[in-house]
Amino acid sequence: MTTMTTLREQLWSDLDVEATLDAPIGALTWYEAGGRAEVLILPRTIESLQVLCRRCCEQGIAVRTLGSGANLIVDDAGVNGVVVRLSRGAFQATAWPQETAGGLAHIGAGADLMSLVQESARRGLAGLSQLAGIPASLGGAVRMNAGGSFGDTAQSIHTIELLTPVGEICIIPKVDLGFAYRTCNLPAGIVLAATVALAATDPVKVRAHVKEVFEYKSRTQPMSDRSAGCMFKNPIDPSTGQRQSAGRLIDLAGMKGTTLRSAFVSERHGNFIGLHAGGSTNDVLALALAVQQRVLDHAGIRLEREVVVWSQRGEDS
């Protein structure tokens, strides 16, 4: 941490931010496990984030965005270089569009999914009801074109706002992110706001549907552990070149159930690894390795994952 506290007032001293040395961010994400950042920060204003992000360039400083904290695996030994958070002032912001009209919704990166779900459904506005129960930031459901079985992310997006790693604002419009399966060509940066397309439409209509979304994750997932969501993305069915359940392939290889010291393979959805009450992600990784060989030796196909790691070594998708 010396090389955090030496640099504090080169980094961010004078900048309009919240700092925390060596902060726990493992508890910030869903697992409630995992290491720690040398420097947590904050910002209240873009301004102060872009400066931040251009300093950390000219020094070789790593720069990570922790959104929900929903898809994403903290290392127990921690991580190297500075964490930012978009939880402050504008990243919040939502400019909704007239309720009567539809038209493009303006949200800040770190604004809530599912709140924002259930708030445009409260207005009447579709667009967003496909993401019901998908614990997310804005940024980082962009980020990884989060969705499920009635829709993905992509859907929604009009354009981006990045702050690129040298402190620059560009806009990136949706045709150019090429989104795919849980995955979009996104440059190097932070997603700082997204452009959302919605319309005006019954709000019974949207409520219904955000509720028939949410019954069916609340009945196939288990909401209720700790875990990050899907472990491992759907792959590809070679014969026909349609994607098939992860789920289902490491149920078949009988992995479902399995325990690994503090880890565990759901019994309601194989896809999902939780962990216990003051586990170790180690123990979720190491698990994740376990079941990725015995679906490898029993299908044959290799899953890719799904969830982020971040470590000392870098970040790892």
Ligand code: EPU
Given for the second form:
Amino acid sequence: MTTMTTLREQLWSDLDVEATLDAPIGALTWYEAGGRAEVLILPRTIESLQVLCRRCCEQGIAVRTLGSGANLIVDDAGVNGVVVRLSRGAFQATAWPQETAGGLAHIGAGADLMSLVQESARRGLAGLSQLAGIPASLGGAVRMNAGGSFGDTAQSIHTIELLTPVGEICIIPKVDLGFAYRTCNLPAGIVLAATVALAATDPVKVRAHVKEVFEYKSRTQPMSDRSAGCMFKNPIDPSTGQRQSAGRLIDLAGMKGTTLRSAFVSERHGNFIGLHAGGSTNDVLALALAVQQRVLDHAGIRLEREVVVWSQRGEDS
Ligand code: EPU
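Please could you give me the other form, the form predicted in complex with the named molecule, since above is the form predicted on its own?
After this comes the whole thing, all chains and molecules, with the earlier chain placed first.
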């Protein structure tokens, strides 16, 4: 921690940011558990973020971006380096299309996806309703290509604006982003904003679709548990070439309701690992490993984790 304390003058003291040393970032995730970051920085302007990234790059300091923390586990030991959160100023701004026929919305990466879905429905703009009920920041949703059986983020995106690690801004069209199931090949850097294609339609229809997607999630998923959504990606079934539900495989392997200290496999949906209040993310990770092993033994399928883990042990995964 001393490194960051001594570096802070050079890194951010002259920038338009809010900074917290030894910040409890685990508490900001949907698990409300996990460790701290050496420093959490909330930039208020793009320029200050640009300069910060450039300086961190020069000093070899890792920069991570925290979205809404909905698909993230922070290891109990926390992380070194800088964590940036785009929860201030320009990063939250949304410019909706002016044309009555729809068009492109320009949305800051820190904007809340659930609010965007609601507001687009209110305006009678179709293009985001497939993402109803998915907790995410827009930037996080792009990086993970968040979605479900009703659709994904990729289908809404037109372009993204990316801040490279050396502080340059580039605009990348969707075609160059290599979107695929729960992933994309975004270059290193921080998503600043995205343009999203929206079509004007009957507001009643958009709202009905949002309601349908949301009700399906509420019925089938433990939405009030502390969790990070689906822990594993749906694997491809070799016999059909189609993805199959990891939750169903976990269910068939008899793991629903299994507990490991403070963590438990949801009774409602097998792919959700919940955590009791005051629990430890190490318990979640240990239970995820046990689930993975059981499904491998039972079905011969190795599940791949969807949830991102930040830790001091090597690369994030
Ligand atoms: N099923 C079971 N047992 C379970 C869970 C599911 O038998 O414990 C069965 C269901 O009855 C259904 C089938 O499996 O017949 C598919 O279930 P579901 O509709 O819940 O879909 P999923 O494939 O398990 C995916 C996404 C979810 C998304 C839902 C609905 C992944 C890994 N999961 O789940 O996304 O909300 O579709 O759109 O792609 C997430 O990414 O965090 C997430 C939760």
